[in-house]
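Here we start with a single chain on its own, the form predicted on its own, put down as structure tokens.
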Amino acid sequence: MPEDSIEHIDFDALNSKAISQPLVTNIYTADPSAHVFNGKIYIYPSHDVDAGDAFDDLGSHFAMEDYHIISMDSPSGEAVDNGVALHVNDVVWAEKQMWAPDANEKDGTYYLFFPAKDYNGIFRIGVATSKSPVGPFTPQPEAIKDSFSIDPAVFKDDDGSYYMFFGGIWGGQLQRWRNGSFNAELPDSPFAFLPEENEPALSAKVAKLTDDLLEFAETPKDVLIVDENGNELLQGDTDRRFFEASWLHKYNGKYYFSYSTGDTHFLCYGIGDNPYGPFTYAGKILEPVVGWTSHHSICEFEGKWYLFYHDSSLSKGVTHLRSVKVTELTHDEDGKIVTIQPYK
């Protein structure tokens, strides 16, 4: 639900119709990446702060500077804010804008993957480690070599391989990397360097990680989303094409790549046979929420599946002050995800 349509919303009435309520209210949280470690749910969100910057299409008002990890014993249990796990001041290479993170675990070490702008104003992706899923996390001295853009999501496959999905257009700068290197030419606009509407849409990226989960083991590849005829989705297909917020989960042997359409405010997904895709577009996961962005994660807990997402209802529609929520997600008999309506 875009910001220009919320002026006349009765938020008390809306919140009473919401299918779920904010997990924490002491801070604003967004972009939740949820995982189950040792039988407990850990959520790795962005921490929204009011930096006072005017709204713009480059996301300057999303000025997040640290990460708090939320833990829960179950999806219906109490959500605990475990305090600051990593601050931008602790990351040597990063200047600002610690946007949507993710995490994973290997051999008792927990890895926090996060984007931030370096001192040249270019988004890179860093890694920090901890012996605890809630941190504190110690960052690597440099960003992942050849990393770029935003929204890392790290998927562990059944064979023990780890894959990072990443990328986001507009403020996420993915469009500036179309030729393999950062295009710093003016204008400083999210609409510069995008494909034409009749051209294939920009793709998220995927790369297998090295055994230590600290670098790419290969050159990142395009994550292709195709229609029922096998044709790539076009840039002008804004209700279905990729914008940001990659996620991957596996269900009944199939790989589900899900993502946000950004300016049209849907969460969508495609289904494929391996982590690299291609993924055949299969439908919507979530209808638009209050607030500009949609960003999510999907995880299984005790045999049921859950969607973690956010909206701006607690802040009464302030775009960059969001709150993480959770609701049950259902796959039907054909493996399709039943579309969720966020308000009754």
Ligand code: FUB
Contents of the next structure:
Amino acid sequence: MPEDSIEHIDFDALNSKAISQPLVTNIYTADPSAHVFNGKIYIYPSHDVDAGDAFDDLGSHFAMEDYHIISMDSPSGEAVDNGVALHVNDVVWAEKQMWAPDANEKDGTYYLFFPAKDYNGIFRIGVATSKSPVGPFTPQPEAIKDSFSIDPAVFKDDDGSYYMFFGGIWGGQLQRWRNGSFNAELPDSPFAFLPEENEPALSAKVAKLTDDLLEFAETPKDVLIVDENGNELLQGDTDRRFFEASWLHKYNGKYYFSYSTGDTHFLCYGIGDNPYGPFTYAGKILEPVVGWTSHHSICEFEGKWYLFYHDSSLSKGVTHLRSVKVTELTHDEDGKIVTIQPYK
Ligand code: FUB
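Previous: the form predicted on its own; requested now: the form predicted in complex with the ligand:
All chains and molecules follow, beginning with the one already shown.
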């Protein structure tokens, strides 16, 4: 549900129609990346705060400073806020805007992957480690070499390889990297440097990680999303093209790349045969929620699949004060994801 319509919403009525309620209400949380470690669910969200920055199309109002990890014994169990896991003040290279993170585990060490703006105003992606899935995490002194943009999502394949998906347009700056280095030219507008509407859309990126999960093992590649004829989706195809919020899950041997369409507020997905794609567009996962952004993860727990997502219903529509939720997700007999309506 786009923000321009929120003034007409009766939030009490809407919340009674919501298919799920906020997992925690003591803080605002968003961009949930959920994983099962040792039989328990851990959610790695953004921690939304109101820092007083005005709303703009570059997302300056998303002024988050730290991360809190949420843990749950099951999708219907109590959600526990485990306190501050990492603060921007402890990250030497990062100045501000701790946006959507993800995490993964290898050999008993937990890795928190997070974007933040450096002191030049450029989004980079950092890594922090801990022996506990809820932190506290110790950040590396520098961001991942040659990292850029936002929304890291790290997928572990069955062969033990780890891949980072990332990127986001507008405030996520992906459009400034079209020529391989950061284009610092003015104007500082979300609409500058984008492809024309009839050109292929900008793609998310994917890179295999090194064995220690601290660096890219290769130059990031484009994650192509194609239509049923194999043609890349176009920039003007705003109901289907990639905007931000990459996620990858594997179901029945196929790879599902899911993402947000940003300014049209859908969560969509494509299906491919390997982590690099291409991914053939397959449909919508979630219809628009209250609030401008939609961002999610998809996770299996005890044989069922769940969509972790957020909306701004608790804050009565404030774009940058969101709440993480969970609902069951189903794949039909053809492997297609059944589209979820967030309000009945
Ligand atoms: O939470 C800040 C940004 O909003 C995320 O990085 C985007 O995916 C959007 O949800």
